[in-house]
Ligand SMILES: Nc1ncnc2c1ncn2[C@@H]1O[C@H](COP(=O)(O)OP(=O)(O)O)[C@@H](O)[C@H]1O
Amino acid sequence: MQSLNDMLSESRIFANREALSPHFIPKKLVSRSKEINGIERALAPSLKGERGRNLFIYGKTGTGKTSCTRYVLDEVKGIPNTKAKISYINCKIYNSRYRVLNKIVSDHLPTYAKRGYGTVDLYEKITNWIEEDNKILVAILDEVDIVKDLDDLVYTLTRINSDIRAGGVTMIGIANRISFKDTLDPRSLSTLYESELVFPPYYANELYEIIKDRVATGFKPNVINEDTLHFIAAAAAREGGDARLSLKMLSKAGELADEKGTDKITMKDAEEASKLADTDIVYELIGTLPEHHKLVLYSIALLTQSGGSYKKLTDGVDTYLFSGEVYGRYKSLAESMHKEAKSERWYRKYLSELEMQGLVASFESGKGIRGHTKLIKLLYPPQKTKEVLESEIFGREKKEEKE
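Could you show the structure of this chain alone, in the form predicted in complex with the ligand?
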């Protein structure tokens, strides 16, 4: 066991933990020049004072969408006298039309950014400001799929273009979920998708390059060997090519070695870290789900734990739920929160997205059990999943301001 003295003493593993954080944006981005170029191309017209085509970026989490976008924004900062006025908006925080408009106003018209304006006021402020001297507003909407009233937001931002005589608005939307396209109004869809850029998952060799770079600044010299690095890169590639996951595995391995007070990360540390990091990432992923996905997943976790009004099906190890009973639970949950439950058609979309994210699995029941029905299984521990969702759903709920 480590004594307090040991714990307070300097780490023999870490030199700079910050460099290993998945929020850290490195100076050099590995094998993303094509994607960076795509973003630059989308921004170029606005820098010349013209309205460019809207761009839609998608790719799974940890494929570098945010990093590449911020990288280009840093480049653009250095360009003088441009008409382009850029707002980078993290929609996890600014998750409604109102909040997005408010963020744009506070970015560019800070003197107006007081509480109490309605949507119409904000709209007029932005429109007049653009028209003043033909500005081009570039709204970069990261994690745009989380915006609750996205159709309204897209409509509003697009309308500015038809309401003004000069200047304009360009949108860059970024999303992790491809299938979220289906949930959009066809009109907003064609607006957002004027052009499109896909970020593919990373291969093991690319992940290796990514973590190798961080090792140099994050760890002390000779803490980790090549084999172990390759192991981590391969493990993260197998789990979907997520750079964030590979970094998480790397720093977790460092922590495990650090706890033992050694100055080397062993292969065993890396193996253990790869398992731990995977679950960590899942709970983070749950946080990025849109509201109704969360409610459906929460219903699944609750039913898995307690059994619903129907008898649950277990094979001694796993619990399977009827798709219908999950929908019922979701509906009553939504009602109890004074939210409108979505139709079954939407519900099935949410389910298939949760499945795509690897959070649940579903099976056709086959004959015998109530004709033909879908069975659902939660792939993560119900208690922990429930806790994470509770703080997400109810923690936020309380903070929600009046709008």
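Based on the form predicted in complex with the ligand presented above, generate the structure block for the form predicted alone.
There are no partners or other molecules in what follows, just the one chain.
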């Protein structure tokens, strides 16, 4: 066990821990030149003072959506005399129309921020500010699919372009799920006029190049060998091509070696780190899920822990749940929280997306079990999943009630 003095002494492994963070933007982004170019093309009209098309960027967690967008924003800072005024908005924090509008006002009209204005007042402040000198507001909405009143937000931002004589608003939305637009009202969809950019998962060789580049800055020389780097890249590629996961593994492996007081990261460190990092990333991923996805996953965790109504559907290790049973629990949970439960069609879509994120697995039951039905299995420990979701669902609800 490390003493406090050991912890405060200089690391034998790390040179710059920040370089291993998923939030660190390197000078060059590996394997994303096409996607970066797509974001640049979308922003180019706004930089010239013209209204551009809205852009929606999709891709699973860890595919570089936010990193590439922030990389382009850093490029924009170096362009003089541009008409574009940019607001980068993390919708995990600013998760409602009011909060997004207030953030835009706070970014560009700070003297008016936090004065208790209503939504209509904020809207008028923004439109008047744009019209002053024909500005183009670029609203970058990261994790836009988390916004609770997304319809209202999209309609409001696109409506500005109809209400002003000059200038305009361009929206760049970043989302994990390509299907999130299915939830929008037709009136919002009709005003969008958007293009789309999909970020695919990284391959093992691309992940290897990413982590090799970070190692050069993040670790001291000769701390990790090529074989161990290839192992980490391959492990992250098998888990869905998530760059954040590969960086988390790399950082964890460094921490394990540091705790031992050695100056090398071994393959054993990397193997242990891959198990720890995978779990960490999953619980971070749960926090990014939209509200009803969380409620469905919470229902699965509750039923898994209790064994479900059909306790014979267990092999002593895993518990399998009927899809209808999960939907019933989700409905009663939503109602108990005074929320409107979505239809079975939407529930099936949520289930499919939870499966795509690797949080659950589903199987067709085959013959012999109450006809032909779908069985669902939670892929992570139910107690920990339940605790994370309770913090996310009920902790956030209490916070919002106070506000």
